[in-house]
Every structure is written in structure tokens, then in C-alpha cells.
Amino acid sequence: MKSFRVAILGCGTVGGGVARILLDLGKQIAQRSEANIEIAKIADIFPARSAQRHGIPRELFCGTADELTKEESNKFIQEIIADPTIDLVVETIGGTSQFLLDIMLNVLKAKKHLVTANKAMLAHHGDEIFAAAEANGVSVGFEASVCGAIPIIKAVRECFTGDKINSVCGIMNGTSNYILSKMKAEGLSFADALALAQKHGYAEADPSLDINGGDAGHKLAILCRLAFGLAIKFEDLSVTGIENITKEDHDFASEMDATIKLICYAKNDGDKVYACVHPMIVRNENLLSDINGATNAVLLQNEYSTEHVLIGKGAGSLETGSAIVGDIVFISKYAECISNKQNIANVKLADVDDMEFPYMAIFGTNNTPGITGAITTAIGAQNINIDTVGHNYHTNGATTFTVTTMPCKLSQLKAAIAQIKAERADILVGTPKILPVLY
């Protein structure tokens, strides 16, 4: 049986999970891969603490000190890259620094396979990374970069190569889903639900990328490339987070038998792809409305095999670690057959303002007679059919109500709001909130 030696860069939550699984499942993994997969070295800045935390033999870590300096850690990383006996490097350091990008590119240039969960790096620098892998005849495994343990990358890249994926729709960030679920179930404010998520370890001390939609956007950008061949730049993707969702918004959604979820949505439309990350009103008949807590779910709509749903844990030490180990096993067995060439199609990212959805617009207004009529008249003037008008909530001299439209372009609804502002500047309090409605 051939030897296949693996090094791990970073032994925090995910890296520790990878090491733990490789140690626990050594015999089974050897049978599945037909190779003796062993941990050659682990480079971590806190080796003693990481060894104790994950139950990993201390001798697997680089260095003898309990804590390494950055210079010492970098020295060991360079030694790993230069070691001809190491076949594959797992990157679980995280971030998008030039320093880390250089490490990843140097791993590939040293003709070592690379496995990573770093969705941000792939979303911003995927072209460089995959080109380096292709040029040097090695592979990049990145199953863990999108929705952790859910095998969505393999499903898109391998399982549906005999089909056409028409749309991707899903909940791809567990932190935001936990927050929104708690807001609805317990009537919490956004701030209180976020604090609860941080208390229970579902949100970082700095939760910015989770709540502003950035993390979900990185994942959607990766899937758009795989599913549609879209040469997408993350900066061009329309991303809106959940920071401005209120308890009252959840009440409005409940009135129409729906709930609010942060949705990653992409749809192929001929030579265009509509893609966005946005809080959406998800009707209760849609199965995504029942995905609560930190769970992730991805719904694929295919041309021939129709609908498929993948549900599971989108994060976690062992959950994400299992996806990385799966890539290690696959690469060790099939590396010669894997291509990292990017299959870019002749499709463009469409303007999100042209995307047709039913929309719910939430209006905050002064408590003045005739407001509802003025707003609905402006909406109708843009050739938008109105589905429902919610009843008014009156608080402290102000009124809040909703207008839900039949399918229309976002640009039409924006034009109606611009008309209201121009003709009745006295009406609106703040900017109306627009949420797509997902059936």
C-alpha cells in the first residue's frame, strides 16, 4: 500500500477536527483510499494548547516550544513546502492576506496537492489558485468551503454532469439562520439574538461577515462558477445582510404565512445569471422555511432531474473536518484524473434590478390620511400589480405597513419609491425596506 503524507497548516477548530478524524479513522481511510494516509507535520502557533484541546500527539507538531513566534511558524511552513515526502497540504489558517495566498500558491508550485475550507480566498483569488494547480499538475480540494459537511461541491461538479442546473437557492450561513430563527421563535430583537448566538458559539466576537452577507456571498460566488460557468467577481455580487431585520419585519412575514431567511439565490436565464444574497420572505410551503438554527440547506433545480435538496451542518470542527478528509481521500486515490481547469461559459452576471420576484415593501410613514392610496397609486403607475396591502401599525404618530406585489422587476419598485419621494416628500420616514418573496 502506497504512503500518502499530509501536513496541516493551522490547528484551530477546523484543522484540529481534520487531525482528529485522520487519527481516529486511520484503518478505514486506508481501505477507502488504498493508501496509508498519515499526518506528517502540523504547523500551528500554539502547538501545546492545540495538542491538548484536540487530543493530538504533541510530537506531530512542528517545534518544541509551547508557543511559536510568527517567524518560527513561517519557518516551519516553508520547511513543509520544501519537504519532498509530503504529498498534500491542508490549509486551515483562514483569511485572505497576501501572505496566506503566497503560501497556498507556493504549496501548489511545489507540486503538492492543496485542500482548503477557505471560501473567502477562493471567492477572491480562485482564478490564481486553480491556474497554479493546473499548471503544476496537482489538485485543489475545496468541498469544505461551501456549507461544511454538505457535499454540495461534489454534487455540482460530479453528480449532475449529465444534467443542467437551472437554479441554486439556499441557506448557506448558519449564524444568520440561527439569529433569524431565534428572532421569530422567541420574539427577540436582532441585537439580543446576536448576543445569544455569540454566547452559544454560533457567532464570532466580530460577526461582520456572517451578518452582512459576506460569508454567504463567498459561497454563492463559488457555486455560480461551478454550476453556471459564470466568471464572477465577488465584488460584483449583490449582497445584503440581516443587520436591519427587525422583530416587526418577522411579524409582517408571519401575517402572510412566511418567515425571513438569508437566501443565496442564483438562476440561469439563457446567457445571463441572476445572483444575489438577500433576506427574503420565504413562504411556509417552501421547505427552506423550516430550516432553523445553524443548519444549512441548498436546493438545486435541474432541467432533467428536477429538484434536489441537501441539508446538514454548515460548520463545526468535525463536520467541516469530515469534508476536508473526504477531499484528502479522494485526491489520494484519484489525483491523476482530477482537473482544476475552470469551465467558464459565455454567460454574464445580470443586473439584480432586472430580477423578477414578488416583493414585499415595508413602508414607514407619517400618520397622515391618504398615505396608503398615494403609495399604491405610485406602485400601480409603474405597471406593478399589487397582491396584498397589509394593515397599518400605528406607533407614536408614525405608521408602518406593507405592500406585497405580484412578480415585477426590482427596478420598477425602486422607480415607484423614487416617485413617492419626489411627489410626496412628507410621507416617508426612512427608506422603505424591500424583501423578495420566495414561494
Given for the second form:
Number of protein chains: 2
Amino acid sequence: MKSFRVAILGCGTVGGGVARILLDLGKQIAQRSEANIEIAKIADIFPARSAQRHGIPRELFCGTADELTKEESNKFIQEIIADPTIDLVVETIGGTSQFLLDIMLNVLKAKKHLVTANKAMLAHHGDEIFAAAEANGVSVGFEASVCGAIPIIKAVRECFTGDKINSVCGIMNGTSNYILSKMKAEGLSFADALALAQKHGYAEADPSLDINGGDAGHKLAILCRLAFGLAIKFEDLSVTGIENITKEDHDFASEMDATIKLICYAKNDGDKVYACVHPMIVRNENLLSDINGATNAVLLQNEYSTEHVLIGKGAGSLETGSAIVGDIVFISKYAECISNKQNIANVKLADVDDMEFPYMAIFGTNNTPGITGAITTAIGAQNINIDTVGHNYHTNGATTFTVTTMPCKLSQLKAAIAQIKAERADILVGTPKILPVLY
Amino acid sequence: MKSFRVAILGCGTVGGGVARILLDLGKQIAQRSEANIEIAKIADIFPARSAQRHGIPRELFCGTADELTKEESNKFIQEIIADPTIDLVVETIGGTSQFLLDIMLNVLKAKKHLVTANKAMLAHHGDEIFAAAEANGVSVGFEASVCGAIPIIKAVRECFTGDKINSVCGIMNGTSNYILSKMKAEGLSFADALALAQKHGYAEADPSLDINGGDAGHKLAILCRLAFGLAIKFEDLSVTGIENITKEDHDFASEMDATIKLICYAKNDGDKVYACVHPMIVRNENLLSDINGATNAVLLQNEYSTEHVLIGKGAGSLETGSAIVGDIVFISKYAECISNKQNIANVKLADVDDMEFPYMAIFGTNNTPGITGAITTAIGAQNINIDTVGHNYHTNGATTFTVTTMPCKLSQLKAAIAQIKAERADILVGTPKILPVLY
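Starting from the form predicted alone, produce the coordinates for the form predicted in complex with another copy of the chain.
Below: every chain and molecule of the assembly, starting with the one above.
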């Protein structure tokens, strides 16, 4: 049986999970996959603490000190890269520094396979990383980078190869989903729900990337590349977070039998791909409306096999660790057969302003007569059919007023709002909010 | 780019879907998978009709007549098996005849890969088929055999390799699920719901295998082999269908916020595997309770990545066809690396009488005083804790009476019923029905 030697860079929550599973399942993997996967070395800045935390033999770690200096740590990483007996390197350090990018590229240049959960790095520097893998004939495994344990990457790469993926739609960030779920279930404000998420360990001390849609955007960018062959620049992706979602927005959603979710959405439309991360009004007949807490879910619409839903845990030490180990096993089994060619298709990112959806526009207005007529007339003037007009909440003399449209382009609705602003700035309080409605 | 030549045996609903997709997606597959997959030959007994039905060029079919004789058809199949330019054979004839088994074994002996949707054949003769594949160094693809388009086979084989599957639980037969869904939603009797399923094309003229649990059992047997390494004889699997489920049973389920579903259940318990196909009372908080109509869903409980749900279409020409094409692409890409070794583990099928579940027992009784006491006393005497006692329906002087237990072994409940039968045969009408309760 061939031996397959793996080094792990970074032994925190995820790296520790990888080591733990490899130690536990070694025999099972050897039996099922005919590969003897060994941990060659683990490089971590706190070897003693990480060994104890995850129950990993201390001798697997580089260095003898309890804490390594940056220089020592770097030296050990360079030794791993130079070690010809190591077949594959797991990167679980995280972040998007040039320092880390260089390490990842050097791993590939040393003709070692790379497995990573680093969605931010792949979203920002996927071009370079995948090109280096292709040039050096080695593989990049990144199942763990999108929706943790859900096997969405392999589903797209290896399962739906006898099909055409028409759209991808999902809840891909557990923290924001936890916050939105709590706001809905317990009527909390955004700030209170965020505080609760932090208290229970569902949100980091700095939760920016989770709540501003950035983390979800990283995952969507990776999926767009894979499902549609879109060479996407992350900066070009339209990303809106949940920071401005209020308790009142949830009430409006509930009134129309819907739930607000942060949705990653991408649709292949011939030679272009519509893609965005945006809070959406998800109708309760859509299964995504019922995905709560830290769970992730992805809904694919395929040309032949039609609708698929995959649901699972989006994060966690062993959950994400198991996805990484799955990648290691796959590469150890199939390395000689895997094509590392990038599949870039002749498609480009479409302008989200052209994206057709039913939309809900939420207007803060003064509480004076004539507002309903002014707003709905302006919307009608843009050739938009109105589906429903929402209830008003009269608080402190102000009114919140919603219009839900039949499918139209975002640009049409924006033009209507611009006209209202131009002609009746006196009736608006704040900036109207636009949320797509997902059936 | 390597060329990969495929022959299709049987061009009905599924085989036609395979040909249609290969013709449509050839270019995309070539680009993404670097394999030029060609249809070498299609053998079907009605070449003209099948060509027209699926829009496939007539010249791809063996023979020139509109209808082939059995001898001609067999001669063409033998020619395909003998053709050294053909790499892979798709079997979409169906059935479990010795004639077809011989064809499948001969395909493998001719060192051609085999892709099939034939769950019945794999459940009954998997041992022989997989042994022949191993002996001849070729692969068997059978994604389409379990839950149509849901990539459950590849998920188990290639994705969750960094994990341990603890249990598999799912709705794997669309026809029976359609019938149960209609019974619940519209209050229909079993007979009326079955007639409706036949009218709308969801059930065959002979629906036996769908309603008696046989088809679901075939799929569960295949999954038990794959997920747990269980060398299972299909005859040993405990299979109960939905023929005896009544409108009243649905009412009892609804009263306890649950839904009756035909469930395929298997659980790994150390050196043994509990497995059965049985109608179960599925609590409405379990996502499977909400899978309606012809949709299939599988819920896996894994050791590390915890809960996964996969939902999709369980049948259909293009749905099942796309799963077969996915297998063809996978084999064409990875043939040289795929291990065809069977993974038989040291586990055996456990006795279902030892299976611990909460159970609901439904008793038909006379309408006389003392029945509740007699039945619950007998159940208590078997050391079973009772969870709830269900409402009674008094019809024609008879009573239906249910007891739902806390988790106990099936054998305990059977012993209680045996005791009631022995001591109070006078109060029972018909045979009590036992349904596991799934949380």
C-alpha cells in the first residue's frame, strides 16, 4: 500500500480537527482507500498548547519550545516545503497575507498537493493559486472552503458532470444566519442578536466579514468559478451584508409568509452570470427559509437533474476537518488521474442592475397623505407591475411602507426611487431599502 | 484528448435520457473533463421508435429493422461485448433475469466498465457483480441505482472518506411517498391514492415493488454495503411496505405532530448493522416529514461532520440519465486510479427485533370497558415505559387504540402483544400494527 505523507500548517480549530481525524481514522482510511496517510509534521506557533488541546502527540510538531518565534516557525515551514518525502500540505493558517500566499504558491511549486479551507485567499488569489497548481501538475483541494462539511465542491466537480448547473442559491454563512434566525424567532434587534451570537461563540470578536457578506461572498466567488467557469474578480462581486436589516424588516417578511436570509445567488444566463450576496425575502415554501442557526444549505437548479438541496454544518473543528481529510483521501487515491487544468469558460459577470427578480422596496416616509399614490405612481411609471403594497407602521409620526413588485430589473426600481427622490424628497425619511424576493 | 467509447444496452426511459444528455453535453464534457465521450452503439429492441422518442440519430442503433427479434438483439449485445474499441457499457435494460446477469458479468469479463441503474440486480447479485469487476480490474458505476439524481453514492464513496457514517435514513421510493403524501394531504384511502398515482404516471401498472418496500429495500441494501461494508443478502433485510397503512393511521400520526413515511433506516452499531425498510411515524421537526411527492431525501449522521441531508429527484429519464452520465465521466477520468476492491467489513446484520426505537402500537379492539388497562398493563409488564396513549375512534362499535412507547426493543413490544393475545384474545380485532417513531 502506498504511503502518503501530509504536513499541516497551522493547528488551530480546523488544523487540529484534521490531525485528530487522521489519527483516529487512519486504519479505516487505509482499508477503504488503500492509502496509508501519515502525518509527517505539524507546524504551529504554540506546539505544546495545540498538542494538548487536540490530543495530538507532541512529537508530531516542529520544534521543541512551547512557543515558536516567527523566524523558527517560518524556518520549519520552509523545511516542510523542501522535504521531498512530503506529498501534500494542509494550509489551515488563514488570512490573505502576501506571506501566506507565497507559502501556498511555494508548496505548489515544490510539486506538493495543497488542501486548504481558506476561502478568502481562494476568492482573492484563486487565479494565481490554480495557475500554479496547473503549471506544476499538482492538485488543490478546497472542499472545506465552502460550507464546511457539505460536499458541494465535489458535487459540482465530480457528481454533476453529466449535467449543466443553471443556478446556485444558498445560505453559506452560519454567523449571519444565526443572527437573522434569532432576530426572527425572538424579535431581537440586529445589535442584540449579534451580541448573543458573540456570547455563544457563533461570531468572532470582529464579526465584520460575517455580517457584511464578505465571507459568504468568498464562497460564492469560488462556486461561480467552479460551477460556471467564471473567472471572477472578488472585488467585482456585488455583496450586501445584514447590518441594516431591522426587526421591522422581519415583520414585513413575516406578513408575506417569508423569512429574511442572507443569500448567495448566482445564475448562468448564456454568456453571462448574475451573482450577488444579498439579504433576501425568502418565501416560506422555499426550503431555504427553514434553515436556521449555524446550518448551511445550498440549492442547485440543474438542467437535467433539476433541483438538488444539500444541507449540513458550515463550520466547526471536526466538521471542517472531515472535509479536509476527504480531500486528502481523494487526492491520495486519484492524484495521477486528476486534471489540474482550470476550466475557464467564455462567460462574464453580468451587471446586477440588470438582474430580474421580484423586489421588495422598503420606504421610510413622513406620515402625510398622498405618499402611497406618489410612490406607486413613480414605480408604475417605470413599467413595473406591483404585486402587493405592505402595511405601514406608524411610529413617532413616521411611516414604513413597502412595495413588492412582480419580476423586474433592479435598474427599473432604482430609477423609480431616483424619481421619487428627485420629485418628492420631502416625503422620504432615510434611503429606501431594496430586497430581492426569492420564491 | 483520449476518446472513451460507450455502448448503451436498452434505450427506454433511462437509456434514452443517457443518450440524449451525451449528445447534448458532449462538448461541455470534453472541455471540463478532458474526455471525448462517444456513443459507439445503442442496442434496443425497437430502434426506430426509441430513436424517434428520444431524438437520437437512427444510425447509432444496432440493426436496420424497426423491431429486432430476441435473437438479433442478443447477437448485437454479444458484438458489443466483443468489440475491443468499446470502453464502457451502460445497462439500462432492467430486471433480474439470469440472462441479464450473464450479460453484465460478460461485460466485466471483457474488461469493460459497467454503469447501471439496476438496483434490483445489484441488491440480489451485487456480490457476483462486484467480485467480477474486482477480478477484471474494471469499475461498476451505480449512482443512478439509489435515489436517481441525488449524488448519494459518490457522497458516501468519495466525499465522506474523512468521516465515519453512523446512520443512513431516507425516503428512497417516490411512488410510495407520493401515495402517503396524497393520503395525508387529501385524506384519501390507500387504494384511492394508489389509483391516483397510477393515473398520473407515478406508479406502474404493477406497483408491487414500490408499495411493498422492495424497491426501497434494494436501495438500502446497496447503501448498507457501501456505507458500512455490510455483505448483505437482500433476503435477510427486514422490509415492510405501505399496503396496510390506513387513513386512520395518518390521523394518529397527525395528532402527535408527525407524518407517516416509508423510511429506509440503517445504523452502524459497532460490529453490527441494524437495517430495515418500514413505514414510520416521522415527527414533524424531522426534515424528512416534509419531503412530499416523488422527491427523495437521505439523511446521514456522521461521526465528525454530523448531520447531512441530500434532497433531489428520485426518478425520471433525464434525472436518472444525468446520474449515469456523471458515472461515465467519473470512470473516464479516473479509470486508472479507481480501486475496484470491495470493502467488506467485519460487520453483520443485526436482528431487527433488537432494534431500539420509540414505537407506536395500533390496536383494533372491541368497544368494551377495561381494554386500556389490559393493554397498558401488559406493555408495562415488559418493562416498557409508555410515552402517550392515543385517542380512540369508535366506528361500528369497534375502537382503535394506540400506545406510543419510550425507546424499547421491538422484541419487548412483541412480547407484550403476544401476552395480550394469549390472555385477552377476546378484546382484539385484527392484528396490532407496530410503527417505529422517528424523531
